[in-house]
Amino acid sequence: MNAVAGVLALDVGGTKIAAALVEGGRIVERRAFATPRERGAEVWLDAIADAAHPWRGRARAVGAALTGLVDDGRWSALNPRTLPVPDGLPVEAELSRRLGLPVRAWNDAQAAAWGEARFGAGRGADEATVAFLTISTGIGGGIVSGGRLLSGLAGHFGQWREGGDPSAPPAEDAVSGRWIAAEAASAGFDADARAVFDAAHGGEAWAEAILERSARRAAALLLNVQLALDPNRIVIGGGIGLAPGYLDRLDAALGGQPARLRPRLVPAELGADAGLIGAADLALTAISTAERV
């Protein structure tokens, strides 16, 4: 039995990289820094390793939650506008070489879905289907069904296309924080998503109009998720999804739907920590299983 129980957890997004030491499903120590997105994958991986290096002796494995697609230990971008990840980057092998520990990687929203299903707003629905949707810089998601996390492309709700046109831009490009900031700029305001929320709270009509359009489109996406999966609940996370008033806007946009079609929306309980906690738990389970074989 390995006496070292900690896991190094990583959460790499288009805006921020977070690293943490997780023990017993609880974050013990953490650090975060801006993603050096223009400097390339080697720089990202080196920065991640530097941040996590002091905890190596206290961890038996690494769990990584990454924006984009993760398949068989390889990392690729689904929407390069979120983060321009090289296609098929062997991220598990590269991080393992840098940290000297076994590494398991998942999409960040899938890892967060697992964290919420195990320890947050989805717990208690073990035999049901729980969907997770995060609205942040982009839009991601995950599906836990019957106590199992669906991997690969499952849950990449932000990449769904509207109107039956395969060439249409992904849904996240008309909803997310990046879109909100771009709409503000088009309206003549130098404001990021947080500033748009502040302006809407202050009664600015232009800001409220942007957030209303974002929420209406997100509500349509949520309705499609409900129709596709019929989940027990949809957990809403992310900096936009959990911003003050946004969940109320989603509920209002869905208010005209028949009760049977309307999804049950619940706010994420783990906040920005969902991906870290989920990745740590998934990695610990995977490594423990491998050690028993």
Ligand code: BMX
Second form
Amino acid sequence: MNAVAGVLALDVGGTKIAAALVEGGRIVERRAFATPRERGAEVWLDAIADAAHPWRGRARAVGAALTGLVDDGRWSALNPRTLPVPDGLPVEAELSRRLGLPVRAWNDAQAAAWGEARFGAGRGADEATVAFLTISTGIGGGIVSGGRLLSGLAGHFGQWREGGDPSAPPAEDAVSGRWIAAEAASAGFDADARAVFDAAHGGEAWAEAILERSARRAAALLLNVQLALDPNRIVIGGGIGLAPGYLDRLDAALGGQPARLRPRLVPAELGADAGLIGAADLALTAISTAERV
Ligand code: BMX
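For comparison with the form predicted on its own, provide the form predicted together with the named molecule.
What follows is the whole complex; the chain from before opens it.
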């Protein structure tokens, strides 16, 4: 049995990268920095390894939550606009080589779904299905059903196509933080998503209109998730999803639906830590299972 009990947790999003040391299911140390998007995957991996390096002696495994598709240890983009991940990057092997530890990787929202189902807003759902939807740079999602996390493409709700046209852009391209900022620019305002929320809170009609449109589209997505999975609850996360008033906007947009169709929306309890805590727990389980074989 390995005496070192900690796990290195990584959360790589389109906007920021977070690294943390997790011990006993809790984050004991952390650091975060902006994703150096334009500098490519080699730089992202080196930056991640540099951030995690000081904790190496205190961890027995690495759990990585990555924006994009993660299949059998390889990392690809589903929407390069969120982060232009090269196709099939062997991310588990590449990070393991840099850190000298076993690495397991999942999609960021899938890891967060597990974190919330086990330790957060999904607690107590037992075998029932818990869906997770995070609105941030893009829209991610995850599904925990029967006590298991569904992997691969399962939960990538932001990639759903709108309007019955398979060649339409992904749903997230007209909802997420990136779209909100682009709409502000179109309206003549140099504002990121946070500034748009501040402007709406300050009574600016242009900002409220943008958030209203984003929330209505997200609400339509949530209604479809409810019809597809009939989850016990849908946990809402992400910088946009948890921004002040956004959840109320989602509920208001769903208000006209019959009660049986209306999703039960709950805010993520682990906030921005859900992916880190989920990835750490998943990695610890995966590595411990492998050690027993
Ligand atoms: C995109 C997709 C998802 C991700 C979601 C949220 C890529 C690179 N990412 O839909 O895998 O979960 O964005 O990503 O294709 P985030 O960076 O906003 O957390």
